[in-house]
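Listed next as C-alpha cells is one chain, alone, in the form predicted on its own.
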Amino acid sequence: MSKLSSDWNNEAYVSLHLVQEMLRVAGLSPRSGYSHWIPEFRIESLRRVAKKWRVDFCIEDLSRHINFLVEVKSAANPIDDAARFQLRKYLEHSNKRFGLLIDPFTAEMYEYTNYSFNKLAEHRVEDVSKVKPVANFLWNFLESIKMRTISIHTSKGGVGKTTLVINIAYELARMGNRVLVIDLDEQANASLLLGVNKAEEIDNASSLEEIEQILDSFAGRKELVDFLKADKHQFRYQDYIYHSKFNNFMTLYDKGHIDVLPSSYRTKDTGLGDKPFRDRLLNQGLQSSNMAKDYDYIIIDTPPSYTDITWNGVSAAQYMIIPSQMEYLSAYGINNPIKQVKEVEQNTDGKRGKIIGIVPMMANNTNLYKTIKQLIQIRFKHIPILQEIKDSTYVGESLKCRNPMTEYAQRTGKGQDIAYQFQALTQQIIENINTIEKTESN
C-alpha cells in the first residue's frame, strides 16, 4: 500500500472520501426509499455520558430489513482494541446487532447478539483511491445476512392463498432454509394449519362455552398484533415467535425449521390504536427487530380486505406471488395487487415490490380454465405465470389432517402429483427470486 498523505490522519477526511463513498457505490443512498443515513447517531441509552457516544453512521438499509453501526477512524487513531471496546458498547446499549469498524486500512464488520461479540468478516483495504473493492465487501457482507420477504397476495378470498402458504414454507424448510410465517389474516388459517393456535383443543372441544375459553387464552398471548404495537426500540422479536408443529415432519438430514408470527381474531385495525404510520408498522418491526440472519425467508400471509393490516404485508415484502383461479371473478382480482405493488416499487426506486409471479390454483382441463389461463398471460404478459396447483380432493384432506402436502403424500401414498407441484413451484420462486437478485446486482 502507498504512503498515505497526511488528510488521512483527519476521520472527517476518511469518512467523506472513503465511507461515504463506499456506502453509495454499494448501493445504500443517505436518504431514498430503501436505505437511510443517520449521522452522528446518538445513543440514547447512553445519552447522559459524554457526547462521545454517537457512533459515526446508523445505516437503514429498508430493502434488507437491516440496520448497522459505521464508526470511522483514521490513519492516525486506526482500529484497536479500544475501538472495538467502543464498538461493542454502542451495539449493546442501541439495540443493534451489526457494525463496522473502518480506517484506511482495514474494514471490520462486527455482530454482538446474546451479550457476545464476534467479529464476521474482514477486509484489507489495499488502496484508499479505490473504494470499489471495500464497497463490495459491505455489500457481499449484507447479502450474506439478509432475509427474503414474499408475501402471498390476492383481493378475493378462497382461491387457496392459505393453502399456498404453509406448503411453499414447508418445502423451503424441507430444502434447509429457515422459515418465518407471518400472518396477517385475522381468520388465521395458517397460524392453525401451522400448529399455533390450538387446533387440536378447537378439535376437541364439546362446546360453543369451550371453544370460546381456548379463544379467549389468544387475549394474553403475544402475536402478531402486539408485535406490530411494540416499541421499536425495545423489544425481542422471539417474545411473538412460536415454533410450528410442521417441524416434527422434518428429519434428522432437515435443517430447515419454521416458525409462526400468529394471528387471531384480534388482527383488526381497530388494534392498532392511534399509532401512527399504522400501514408501515411491520416493515418497521422486521427492520428494528435484529430479525435479519436468522431467517432465510419470511413468508407472509395477506388477507384479501383493503386494510391498514392488508398493506403492511405489501409493504414489507420485497417479493409478491398472486394466487389466482382461472375464473372470471379471481382473474380480475389479479388487477387490484398489482396497483398495490407498483405504489411500493415507486416507493422503494425499484428495491421492492416484484411480482415473482402468479400461480393457477385448482387447476383443471376444463375450456374455461384454459381460456382465463389464455387471457390472464395476454394481459399480464410481463408477469410470469408459474406452476399450477392441480385441483384435488386431497389438498383438502391434506389441510383436515394439519400436514403439508408433501408429508401427506408420504404417508397415505395419496396426492403425489400434487405434492410435487408444490416442490417445483417452490424450486421456480427460488430460480426467479435467484435471476432477479442477479440481474440487479451486474
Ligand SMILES: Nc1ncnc2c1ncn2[C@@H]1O[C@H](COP(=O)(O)OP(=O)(O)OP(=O)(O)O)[C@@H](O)[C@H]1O
Second form
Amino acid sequence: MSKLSSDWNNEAYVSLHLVQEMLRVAGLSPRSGYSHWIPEFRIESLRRVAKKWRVDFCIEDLSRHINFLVEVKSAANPIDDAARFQLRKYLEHSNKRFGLLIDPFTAEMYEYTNYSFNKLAEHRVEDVSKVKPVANFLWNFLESIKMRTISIHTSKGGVGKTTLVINIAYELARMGNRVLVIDLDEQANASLLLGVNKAEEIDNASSLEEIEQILDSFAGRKELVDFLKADKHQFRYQDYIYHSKFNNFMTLYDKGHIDVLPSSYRTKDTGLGDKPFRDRLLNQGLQSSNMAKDYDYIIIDTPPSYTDITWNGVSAAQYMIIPSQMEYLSAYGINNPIKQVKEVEQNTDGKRGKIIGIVPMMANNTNLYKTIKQLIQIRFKHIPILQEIKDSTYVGESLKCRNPMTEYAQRTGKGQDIAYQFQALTQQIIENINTIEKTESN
Ligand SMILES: Nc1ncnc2c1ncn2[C@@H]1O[C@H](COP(=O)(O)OP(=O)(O)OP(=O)(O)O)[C@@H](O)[C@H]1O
Ligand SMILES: [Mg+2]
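Moving from the form predicted on its own, what structure would you give for the form predicted in complex with this ligand?
Now the complete complex, all chains and molecules, led by this one.
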C-alpha cells in the first residue's frame, strides 16, 4: 500500500472524502424520499454519563426500513478497542441495531441485540482513493438484511385479499422464509385465520355474551393500533407480535415461520387519536423497530375502505399485489390502488409503490371472465397478470377449518389444483421481485 497523505489523519477529511462518498455511491442520498443522513446524531441518554455523546452519522434507509450509526476514525486515530466499545455504547443507548466503524484502512459493521455486540462484516480498504469497493461492501450488507414488504390491496371488498394473504404467507414460510403478517383490517379476518384471535373460543362460545367477552379481552392486548401509537423511541416490536398457529402445520424441515401483528375491532382511524402524520405510523414503526433483520417478508392485509389505516399499509410497502375478480365492478376497483401506489412511487423516488401484478381471483371458464381479463390486460398493459386462483368451494372449506390451502389439500385430498395455484403464484411473486431488484441494482 502506498503511503497515505497526512490529510487522512483528519477525521473531517475522512468523513468527506471516504464516508460521505461511500454513502452516495451505495445509493443513500443525504436527503431524499427514501434516505436521510443525520450528522452529529445526538444520543441524549449518554449526555450525562459520557464525554462523547454524538455519533458522526445516523443513516435512515427508508426503503429498506434500516437505520445504522456511523462512527468515523482517522489514520492517526484508527479503529481500536476503545472505538468499538464506544460504538457499543452508542448502539445500546440509541436503540439502534447496526453500527459502522470506518477509518482509511478498514470498515467494520456491528450489530447490537439482546445485550450482545457482534461484528457482522469487515472490509479492508486497499486503496482509499477508490470508494467503489467499500460502497459495494455497504450495499451488499444492506441487501443481505433486506426485508421485503408487500401490501395486498384493492378498494373492492370480498375479492379474496385475506385469502391471498394467508396462503402466500404460508407458502413463503414453507419455502424457509420468516414472514410477518400485518393485519390492518378491523374485521381481523387474517388474525382469526392465522390463529391469533381466539377463533376456537369464538367457535365454541355458546352465547353472544360469551363472544362479546372474548372480543372485549382484546382491549387489554397489545396489537396493531398500539404498535402504531407506540412511542417510537422506547419500544420492543416483539411485544406486539404473536406466533401463528399455521406454524403447527410445518414440518421440522421447514425452516420458516409466520408471526402476526394482529388487528381487532380497535383498528380504526379514530383509535389513532390526533397523532401527527397518522397515515404514516406503520412506516415509522417498521423503521424504528429494527425488525428488518428478523423477517424476510412482511405481508400486509388491507381493508377494502380508503382510510388513514389503509394508507399506512399502502405507503409502508415496497410492493403491491392487486387481487381482482374478473367482473365489471372489481375491474373498475383496480383504478384506485393504482392511483394510490403512483402517489407513493412519486413520494419515494420510485423506491416504493411498485406493483408486482394483478391476481385474477375466483377464476372460471365463462365468457365474461375471459372478456374482462382481456379488457384488463389492454387497459393496464404495463402491469403483469399473475397466476390465477380458480373459483372453488374448497377455498371456503379450507378457511372454515382455518387451514392454508396446501395443508387442507394434503389432509383431505381435495382442492390440490388450487393449492398448486397458490404455490405457483408465490413462486411467481418471488421471481418478479427478484427481477425488479436485479434491474435496479444494475
Ligand atoms: N378462489 C376462491 N373460490 C371461491 N371462493 C373464494 C375464493 N377466494 C376467496 N373466496 C371466498 O370469498 C370470500 C371473501 O374472501 P376474503 O375474505 O379473502 O376477501 P377480502 O377481499 O379479504 O374481503 P374484505 O374486503 O371483506 O376484507 C370468502 O368467503 C372466501 O371463502
Ligand atoms: Mg379481508
